[in-house]
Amino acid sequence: MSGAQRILVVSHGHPDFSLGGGEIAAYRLFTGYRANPQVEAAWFLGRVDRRKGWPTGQISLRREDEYLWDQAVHDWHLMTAVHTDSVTGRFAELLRALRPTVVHVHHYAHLGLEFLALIKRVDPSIRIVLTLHEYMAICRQNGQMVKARTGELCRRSGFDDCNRCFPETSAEGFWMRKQRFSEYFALVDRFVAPSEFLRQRYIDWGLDPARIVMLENGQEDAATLPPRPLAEGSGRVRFGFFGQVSAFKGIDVLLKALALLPRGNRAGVQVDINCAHLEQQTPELQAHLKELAEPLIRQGLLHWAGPYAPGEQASRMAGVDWVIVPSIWWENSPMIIQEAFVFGRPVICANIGGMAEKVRHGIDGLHFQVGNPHHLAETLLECAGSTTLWETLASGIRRPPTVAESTAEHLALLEG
């Protein structure tokens, strides 16, 4: 594709209402189309739900560039739009004035698939760019592939493995699932995974090698930050959790873990949890990490920062040694672990997924076994009882592809 490109990027949410890794990648990128000279034009639409699931379809602007799309799924299965009207009237009205040579989406979560064709209905010429951000089309169970009973990790769909997860639904009912992904998906021109290991996920469950391709999220061009200062006889004894929480983010594997720490070796240890949504959580939830987080906070072990803004991010990094990503399902690639990179912090992940892709064990940083508190509590103890690890890790630290070195690779793909 030659000549100066047109860029819509629609995501499945706004930055300015939420923060998830998939809104900020794709707001990021934005950025540098925006500010690159290629780029005729760049406009972001972000998707919200301001009453909560009766969305009006309304298109809105929010500031010069940038839209919101009042817009929700109702059926997660087929993953339809409730207001299909909207993506035959106004998102089609927004087309045919923008007038896009490309449209970049980052997820179609709470968005439907329906307006991947309405793209090619309005202008066969528009070349649509798919970013997955996880496992959805491959995993009714929110796209993480853990078992929905068990909390198994699930290595592979499929038709009955997925009826065994959801008994309401058929083996078949999962066959037209996947057919109608696919439908979709073959009207998508380029596909983009931000680790490799989703890639091959994707592959294995049926897109061509060819369509698909592996780039980072880029990142803000950030000054690394210095080494957090150590009193005098201290150690590289603080731990940070950064990011949202759910069920899957594996704070209760941390938890549990400094709670096993031996009374002998916890001086100066502190684990900081930064961390937003957890209103948003089950009531189960809720009350199963209170009673594992106020005997440590008691201790001194914890210290439950809550949610922080992102001009915030830097300053609470500071106050750590390490990033600690205890996820229990697969990830993909988790933007705190760039984030971390870019600050100079190494990090403590599970050893699966993206995760285990992102950080390399013993460069810069740690792997443990998913979901195993013991060992995590092992490592803990590796870490704050070493006086050169944290050095030897740090120093191996590469820093991600910043926004505009991201962008320039994205742009390349187009003109591929």
Second form
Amino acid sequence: MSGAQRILVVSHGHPDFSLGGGEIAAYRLFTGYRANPQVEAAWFLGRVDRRKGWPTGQISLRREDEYLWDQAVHDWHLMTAVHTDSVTGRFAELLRALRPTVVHVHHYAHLGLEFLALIKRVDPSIRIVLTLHEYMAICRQNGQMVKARTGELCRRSGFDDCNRCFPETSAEGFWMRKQRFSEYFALVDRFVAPSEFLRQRYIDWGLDPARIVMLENGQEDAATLPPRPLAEGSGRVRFGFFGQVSAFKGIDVLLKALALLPRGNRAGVQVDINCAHLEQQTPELQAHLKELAEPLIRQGLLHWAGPYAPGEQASRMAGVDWVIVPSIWWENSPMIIQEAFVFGRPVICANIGGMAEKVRHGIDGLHFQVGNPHHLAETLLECAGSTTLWETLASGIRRPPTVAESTAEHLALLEG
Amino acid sequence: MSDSTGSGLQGGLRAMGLGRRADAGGGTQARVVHVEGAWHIQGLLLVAGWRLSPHIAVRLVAGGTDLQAEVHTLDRGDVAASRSLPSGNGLGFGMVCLAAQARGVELAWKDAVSGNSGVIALELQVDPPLERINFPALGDAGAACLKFLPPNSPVWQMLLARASASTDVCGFARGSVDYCATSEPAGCTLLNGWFFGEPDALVWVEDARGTAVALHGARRYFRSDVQQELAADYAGAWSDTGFLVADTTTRLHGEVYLKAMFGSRIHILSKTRVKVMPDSALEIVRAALEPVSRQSEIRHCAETIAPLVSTLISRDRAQWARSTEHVIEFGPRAASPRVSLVVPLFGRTDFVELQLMAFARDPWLREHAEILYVVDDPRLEADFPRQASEHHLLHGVDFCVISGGRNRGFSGANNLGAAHARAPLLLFMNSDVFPKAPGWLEPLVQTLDTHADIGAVAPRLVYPDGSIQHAGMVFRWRPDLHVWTNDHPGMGFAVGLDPYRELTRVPAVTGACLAMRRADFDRIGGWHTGYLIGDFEDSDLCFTLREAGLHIAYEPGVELIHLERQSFQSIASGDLRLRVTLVNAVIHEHRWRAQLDASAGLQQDSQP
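With the form predicted alone done, generate the form predicted in complex with the partner chain in the same format.
Below, the chain from earlier opens the complete complex, with every other chain and molecule after it.
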């Protein structure tokens, strides 16, 4: 394709209201497109939830070139939009008015799949790019590929396999789910996977390898932070967790690992938890985490720093030596890993999926056995006890692509 | 009234003084036995009388043949008193038997003590008014007539009216009517219940107006619940306690009583209110066959209710013409399509989008086919047009939605769709059948275009897991169920195990995806609508086409996905589903018995 592109970026949320990794990546790419001279025009359409799941379907202006779409999904099995009239109505009208050459979709969650078909109905020449942020099409369990009841890692979907996780849905029901996703995915021109791991999972699922490329998310062009200044006789003993809490983020693994550190030989380890959305979790998870955290806080091992604003991330990260990503699901391309690398902090992560791909063991970080607090405790002691490890790993970090670089890669994809 | 010496008790008195002379041939010697009356009514012979000794045996003969009359003895204190006998015990007798004609009947007697015997010619009163019959003198024989008479005949009702029923605990029978429904307009009644008791006891169901349904010819079956409940009391002596009656001529009203008679005693065993029979044949199958627990007995009970089910089905079909049809066209209709796709919808509509998306990607189909969805479920009519409109806007495939206003079942819905179809070829397709890739329709159309001898062709259907769902059908006798069933050979196997590699003649194919010519469809009168829900419509259609001289073909070169039965799950499942299938199997067998029998041992025809 040649000539200037007109690109509409569609996302399942607007970062003004929802700070998930997918929303942030989508918005950053929108800003990248808008700043790129090859792009004639760029717009952002973020889904919003004004009435707690009962959408009006209304499309409204957030600010110049940024729109909000009040939309929702109730049927997460088939991923159908609640307000379908607005798909064939207002959304179609918006497309006709904006006349994009490309619609770059970052997620269909909360939006439903239908709008993908509508794009081609309005103009079959509009190219659809879809960036996949997790395993939603493959796995009914919030796209996590973690078994619904046992929390076991899942390696492959299947109609009967999925029926074992969700006995209320028949194997045929899972065939229908895959068929529906596949039919809509057939309308997509190019898929973008932010990790090779995720790309392979979708290829295993049935996506044509030629249609899906791996492209890194772009990061803010921030300066690398200086190493945390050390007091005399102190080591690289400060670890940080950053991100939103969920049952799959593995905070409990980290807390259990801290509890396992032998008294009298803790090497001065201290962990900061910088996390949001604890209050949105189930009462059971909240209680469980509190129960694990309280003795550690009393013992001075743990500092529960709580949520932070986007602008505060650098200052919080400046206070730690290492970033820990203990997730018990596969992850895709966790933004926190890229951010830690931008700021020059090695990462300790679970040895699976997108985490293990983005963090190179022994080069820019360390892996530990997923879900294993004993192994994480050993790793923490190894990090805190070594005088050279941190420098070695910090110097191994490659800077992730900037938003501008990532945008250029995406535009090259559109040219291809 | 006739008597060998006189009449009534007066004659009896005179006979007594002369009775000692034993002379088999003479009239006076016969006075030890008195006949008080002999009547022939409705083919029944009734004789009442008494004898001077209970040791005198009596029987009825005609032309030297024993008529096997039932003899009921009764106490005749009046005879004993007038003859100064110590006891009247066993002196009276009432006799009843079937007798086609009234002439030449004699009463033969023999005294076991004295060895004396004699014969008395009977003078029968033919078809007397009932009040002329001396019922007191007949004793239990009067009531015993009931079991020889057709229920509800005037005599039956009059006899019954003379007998009073006891509501006391019955010592010789127990039972209950579990279900009793009458259809006033259809004039039929379904009864389901159980009873057991003395083998000779007479049991019937009777309403407050005296209309009765006798149970002595009823279908009996094993009732596991009765067995379990009462096994302790009765030690399983009566195994087939269940009864099932599907009466297409009788109406019952109000309360119905289950009554039993043994000897002259009549007891009410239970009381039930008559329900209005539901119009739904499915409900009748449920009410009639759900208590039948032995699979081997379901078929026989299905046989019992099949005429009633067929009555309800044809009454239902007669209503179709009165319901309003609506057609909504989403997009312009092709003027001259080559093939019309007819897809009935029942229960759920979430398959439609997936089908339409697959159709949307098929250029040949879009150019040459018209798509007709038939809403065969009034529950869907409120919401489906909106969904359909949305699908049309999203996916850009033109199609038609036909609403029939009521549920017509698979055959009826297909026929309705065909009535609106414009193409010379029809392809009937279930809503849960999905093309795997574009290009599936043209080869089926070509098969019919190039093979004039083929009446219907169907593709291979596979399950979502890729295994065979349909590769042609055959008929199999199921000895456990006592029915012919439609079988899908190779179902669940890898497609590599399909013995067919090319277009092949088969006994029958599935109706889930079947192409045929419009002209043949019209010639055979379309899909047979005499089945419930959906089981044998497709094999019935294939038999009809074969009877018209055409072949049925299977095309393994075309493959689609079939979720199978997903769309039917919401109406009947499990035990009821099996029972409906067996009722359909009985109807199927009644229509195609010779062809089914011929297919035994000849499971697959040769290739064309």
